[in-house]
Partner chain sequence: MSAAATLKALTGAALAAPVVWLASIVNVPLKWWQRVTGTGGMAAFFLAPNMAIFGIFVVVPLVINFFYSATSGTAYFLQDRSYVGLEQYQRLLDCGSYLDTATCREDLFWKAVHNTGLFVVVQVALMTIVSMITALILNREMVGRSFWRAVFFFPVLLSPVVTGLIWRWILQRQGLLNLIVHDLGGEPYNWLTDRFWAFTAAVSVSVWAHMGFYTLILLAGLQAIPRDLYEAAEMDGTRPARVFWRITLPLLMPNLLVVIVLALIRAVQIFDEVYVLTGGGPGTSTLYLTQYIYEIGFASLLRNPGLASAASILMGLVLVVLTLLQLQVGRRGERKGARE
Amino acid sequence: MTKTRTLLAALSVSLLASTSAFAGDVRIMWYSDGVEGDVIQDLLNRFMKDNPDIHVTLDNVAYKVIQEQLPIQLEAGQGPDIARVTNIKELAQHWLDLRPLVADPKYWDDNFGDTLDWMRPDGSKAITGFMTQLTLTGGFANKTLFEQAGVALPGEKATWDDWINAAAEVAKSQQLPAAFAIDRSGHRISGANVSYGANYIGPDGKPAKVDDGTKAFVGKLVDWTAKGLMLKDTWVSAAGSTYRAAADDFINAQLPFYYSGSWQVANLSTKIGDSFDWVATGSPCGTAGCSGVKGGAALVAIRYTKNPKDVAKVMDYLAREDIVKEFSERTLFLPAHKGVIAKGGLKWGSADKNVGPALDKFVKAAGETLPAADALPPWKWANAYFAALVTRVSQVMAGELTLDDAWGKIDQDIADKVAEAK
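As in the form predicted in complex with its partner chain, what structure would this chain adopt when taken alone?
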């Protein structure tokens, strides 16, 4: 009997051990757009060398896993200890407050203060993580195609119409399938909407009804698609709010102009190589300004971790100024660390002559965003707005809805989402 009890006890202990984290174990759920997975692994290897009592495991997963599976794990009180996420505000109740755990909270407030609100519940003063990269939506032009067509690149304050007209001329001359494309994402068109005067946020902080600014740009976008100027595939060939990038068409020199964002710089550099010259253009102007929308990916601590102190140590290390600087230089991501930005002199880790000017252009454009655009990253309902826009505008482009019907549907979709969240 005693033997049996001993055996059962041993079995229980081993089962428990296999399902719970050992002290010193930190698991990071990470996705990559480019080389950042390799860079972070290298940085973590150095950390583990200096801190042999902490073992950090980097789980490289697809972005879809972060978007679809992580929220379910978090709802169940499970998940990794740290995660790299983009849906940072909506899931903020699952992030761990590192304020009592990090070595110097003031360092975090001073250097990441501008973006801390993006990743904590409204009204909270928690430190939940930091932005691994700051992104800004913006355009890219295939300089070689423009030169071959003998069309001048539109200048600094060129409007959306200027850019599309110029790109259309290039597309016609070079027999390309379309003049331009924008990624299939509500986030991507929101900078343009704001540039035409849109404001998604109502006086009560809740979503406002679709306004004239949004109607102005979306109307143009639908018109350009109907005329074949915008690449139809990207927006039309999917339903719902599915994300589709048009980067491959730009990389394959099928588009003179492509509107996406700063995170594409490394991707374009790697895949285009010296096939053609390209430039970052910033955001074309509308009637209210020339704004993109900021965003990015954050590294956040998860509140369900069994090892909060070790998690804080890892986060302290990764948020260090020299580490953030190195990470940004090697990944070609814009840093969100005030000290790094203020000191400048980032040595972008690329021999590609297109990369440095492109990143500098994005850094400059980051200072030109409009207040209505800056309000979006920390706004709880931004994703609801983005999703409704994509779903309904795609239907208009496919000929299933009229624009007038779409405005009503967008308002209804967003209202349903707000009601559902109560």
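Positions refer to the first chain, counted from 1. Here the structure is a predicted model, which means the values were calculated and not measured. We call the rigid core the largest set of C-alpha positions that still match within 1.5 Å between the two forms. What changes on going to the form predicted alone:
- Once you line up the core between the two forms, the Cα of L389 stays within less than 2 Å of where it was.
- In the core-superposed comparison between the two forms, the C-alpha atom of N111 has shifted by at least 2 angstroms.
- This chain moves as two rigid pieces, and the smaller piece turns through 12° between the two forms.
Given the form predicted in complex with its partner chain, corresponding form predicted alone:
What follows is just the one chain, with no partners and no other molecules.
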């Protein structure tokens, strides 16, 4: 029975990964943080109504599948026709160049030009897709818990220490399991590292060794975890570089402070409802600044598709200004389309009083990011650095490594990735 289940599971993944072999069929691999899966399905239903010769299948999968299984499929020359991904630079050799296929390449250059380099090989002029949204890492506070505890929310330019100390007071007063959590992700802690002076990129563009800025914040994070202030399970309950969010702990009012990013706004609004009031905080400050890391998810065409012309039609439709605007308004995502941004007037599709101010806070915080953080989204080795950080820092938290040992292992892990790519 066990062998049968394993075979069925393997077959299921294989079928999910396969590009559509029949003309007019397009398969999209998609993941969701919130309501965007429902929104994109609605938009695709409209597309299929207007284009009955093209059938689009939306495969909703866990983010773990995107991060861990899709790269393996791509290396084998397989995969879906289109995918929503965050590992957009490192896997860029697998994306299809849509420039000769889309109806108006200039439209793409004019409206998505600022982020096209994020998703194509260095030096390339390919059009491979577009950002479904811009994101920014940042924090959220349970305002109701702070009020119940009689603790003031830290103000502008508050440091990481200020926020953790205040959250610890709230946790103690309200008998909560921890003061805060950060998603289990090297990406999430990178804004904080940069805020303490870290720079991951060496003069030659290759990964630099772990520096004092990274050591400063990671040292704090490990110490807070050892003291029970950080929700330890978020980081030690998974292995390797596996992603784990702490959103549910915040949603269930178990955390006064949660560090994640702008993509969580719709999710928090939907699941918290009127259970409590919450606010976006921006990124706490370190010694060098108060920086988050920009990024986002991209919708990219896969070069192994059997139906490139149909894929281009789907991508042209989803990249239309009116579609991007509607998608952004309904998902509460920050758009990456220049025309939509320039015209403004986005009508956020939420009656939640917490949502508008939260999105406004992220927009403001986007202007406070540091150059070392802004250099990360298009950098080829960013994900190698993130993966090494989360793997080794988790081992330190679990008592499997010392911090001193971790620094050398992080450097070696990253060096191995660079060597593998040669």
